[in-house]
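In structure tokens, the next block holds one chain alone, the form predicted on its own.
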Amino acid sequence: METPEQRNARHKKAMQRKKAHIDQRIAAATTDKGLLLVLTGNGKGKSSSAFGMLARSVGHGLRCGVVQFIKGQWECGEHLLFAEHPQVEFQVMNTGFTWETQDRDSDIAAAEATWAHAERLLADNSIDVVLLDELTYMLTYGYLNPDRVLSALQNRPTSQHVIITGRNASKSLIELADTVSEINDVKHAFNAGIKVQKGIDY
């Protein structure tokens, strides 16, 4: 039977190997560039994660821009927190979900008008981080020209980070991204008839 001393020695040796491996990977990561991150999947938490990164960026003094597609006119905690922040420019499409508007032409016009703000941010060297919340829907529904979107992302300032959220991210968007995280829906309170909760869901 292994003694506590032997177990501690084995643990220390394993952690030394792990540290050497991690240190080697960190030393090999020498490229410095603006990242394109995509948060997709059917699970809850994509926008929450994105706004967590936005809070982190603001904490570091970075200038940020937020463009929210889909969102309606209800009060969202992230808007209440960041809309008046001097480091954050905030733009909301403000039309609500497509099943509420029930007007494709109106939705396309709103999406294009909102995308114009995103394009401006993506061309601005002074903006460090751009969050395009729920953008994937605009591409899935065909509200925005995908070539126009991909071109703006590809030609943005080299040091600018972009975070995109939404379900069903397109293959071309995933291929362009540096980091893609898929959030799966294992269990959701709403499916059990529980109302959306302030501070948790909005």
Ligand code: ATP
Given for the second form:
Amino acid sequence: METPEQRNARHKKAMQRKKAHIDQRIAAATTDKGLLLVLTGNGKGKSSSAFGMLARSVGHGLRCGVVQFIKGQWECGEHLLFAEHPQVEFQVMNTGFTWETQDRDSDIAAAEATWAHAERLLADNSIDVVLLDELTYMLTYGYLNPDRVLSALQNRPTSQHVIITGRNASKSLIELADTVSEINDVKHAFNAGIKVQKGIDY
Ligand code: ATP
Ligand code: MG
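Since the one above is the form predicted on its own, can you give the form predicted together with this ligand too?
Next comes the full complex, this chain leading.
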């Protein structure tokens, strides 16, 4: 049977191998560029992850722009925290949930007016990080022209990071992105009849 000393020696050897592998990968990652990140899937955690990156960026003194394409029913904590922050420019689409307005023409007009803010941020090289929250729905519903969106993303300043959230990210968006995470819905409290919780859900 393995003695504790042998177990420790085996662990040490495994950790040394792991460290060598990780160090090698870190040394090989030499490119520095603005990233396009897509957070998609049906599970909870897309917007909250995106705002987590925004918090990190603000912490480092970076200048950030946020455009929220669907305005929720509740005043979100992220808006309360960042809207008045000197490093953040925050724009919210001035309609409610799309299934509440039920008016395609006014939704398109609102999507286009909101997209104009995104386009401006994506052309501004003084903005380090742009968060386009719930943008994917504007493409799924056909409210925005996908070529116009892709072209603004492709032509943005090379050092600018962009984070896009929303379900059903399109194939072309996924192809263009550097980092894509699909969050699975394993379980959600709402489906067990639990109402939305301040701080956790909004
Ligand atoms: P979060 O903002 O909490 O990170 P999200 O951005 O991944 O969520 P959205 O589809 O934008 O998800 O939904 C926002 C709201 O819907 C949040 O209150 C969230 O808790 C809730 N929600 C997210 N995913 C689910 C789900 N699978 N079932 C039920 N409610 C969900
Ligand atoms: Mg969201």
